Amino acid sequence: MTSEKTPAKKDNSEKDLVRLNKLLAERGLASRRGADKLIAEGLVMVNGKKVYELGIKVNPNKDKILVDGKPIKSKSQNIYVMFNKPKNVITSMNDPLERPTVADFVADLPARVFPIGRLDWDSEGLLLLTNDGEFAQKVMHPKTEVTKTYHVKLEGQPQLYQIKKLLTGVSIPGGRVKAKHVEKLKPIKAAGKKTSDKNDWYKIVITEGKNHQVREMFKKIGFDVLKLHRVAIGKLRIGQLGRGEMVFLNEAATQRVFLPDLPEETHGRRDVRHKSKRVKDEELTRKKFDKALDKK
């Protein structure tokens, strides 16, 4: 290992060196950008001495490295799980409080693994765990621009002006954000359930991870979320799969998640209802909300 506070041993050939948090994302125990949180927190030793540079370089075969206490384990096969989250439960491997987490339904899989990205507590649908820490950094890396599609049910029926305001960007807690996509769709009538026809049901299609995105985006627009979602990561769609169950993902749908979810146009003609006939009126309102909006 090469540092100056955890020497390594003479003997260690540069060919055998691994960058530390790229081993650990190796074995299952985070993505890389987990791994450094692991590193930073002071959690990981190596021949018994704690170590906080990230950059730091290791030789696995010689190294003893432990994480929490615990010795890392030796590589395993890769797995790639797709998951129906449930609502009230966290996207997490533990949780102080003791709430109900995603670790609560693995606990049965051939090794460990983890999440990657999450959906709110009380937001549903596909979360993807694996132990391939360099897949999962693929997957939330900036430049891959993953889309992420969700469906979402609103507090209200938006108008044609202000869906626009999520194409063409809003400011959130976070940064600057915009949807690649966004559609109206037809509420869904259960059985025995009476539907309302003052909440709108959207399609919304993102590329960005920012916390509470979604909700956040509409709230920006005037409206609360009620029920979000997610329903598929790239082109890989949850399907018919139930909630708190999950699937063993071959290769080949591991790479739909790069593929993106979108239409051949996406440039809001079919994205969202059709324009009022009180052109006048809905132009005023129009007005009124840009200049609302640019007072957030």
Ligand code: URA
Contents of the next structure:
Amino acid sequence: MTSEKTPAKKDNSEKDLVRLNKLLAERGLASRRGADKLIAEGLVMVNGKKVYELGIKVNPNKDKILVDGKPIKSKSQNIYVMFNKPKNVITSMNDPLERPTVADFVADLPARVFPIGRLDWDSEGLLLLTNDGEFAQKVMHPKTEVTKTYHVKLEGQPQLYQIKKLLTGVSIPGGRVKAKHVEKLKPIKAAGKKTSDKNDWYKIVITEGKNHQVREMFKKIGFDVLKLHRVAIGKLRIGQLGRGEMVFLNEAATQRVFLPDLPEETHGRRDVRHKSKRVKDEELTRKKFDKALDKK
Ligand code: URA
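Alt. form predicted in complex with this ligand, vs. the form predicted on its own above:
Below: every chain and molecule of the assembly, starting with the one above.
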């Protein structure tokens, strides 16, 4: 074991050294960021000693590495799963409060997997799970700009100028964010259910991944999100996969995640589509709204 500050003597084994977080990610324990958390929390031991240093390097062939008291597994085959998370399920592999978690759904998989990113307790839809930390890292890295597409039901009916704010940018807890695309959806008439014209449905595409981002964005323009479904990550779409169901993804399917899912005309720019007509005094209202927003 060695650290970046005190590099190992140059010997034959130096080429075998790898960063501990990278190794833990490769062995399916977490994403690289998740592995850093395990290290920082003192859950990782190398050769009998707890390690806290994030840049530390180890020799996987020689060093004895335990995570939470258990030896790390030898490299297993990578698996990739697309899961349709129902609402009232936590995106976590364990919950101290013993609420339902995604772990309850993946117990029979041939390898231990972890979720890539998260959906809120009351959100549903596409969640990826894998034991490939490098893949997870790439999907979540802000530079990769993976598009995430959501369908949301709103408490109310926003005006076009309000929706446009989502595209020019809003400040939410966690930073300033912009939608890549926003589009009003036609109400779907479910059998036996009334459609309400008080609740608009919107499609929103984002690339950032802040906490509760979509809910916070709509809240910022004055609308609560009543329902939130993630329908796609990149061009990997949930399609007809039922709630609580999952499918294994092959290599080609995993690569669809990195294809941006934006309408042709929005490539390289931001776009809004809306059915409403421009109201005469829209400019005036927008100015008032912008002022109020700045004060928030
Ligand atoms: N944005 C949210 O607000 N919630 C989710 O679950 C996902 C994205």
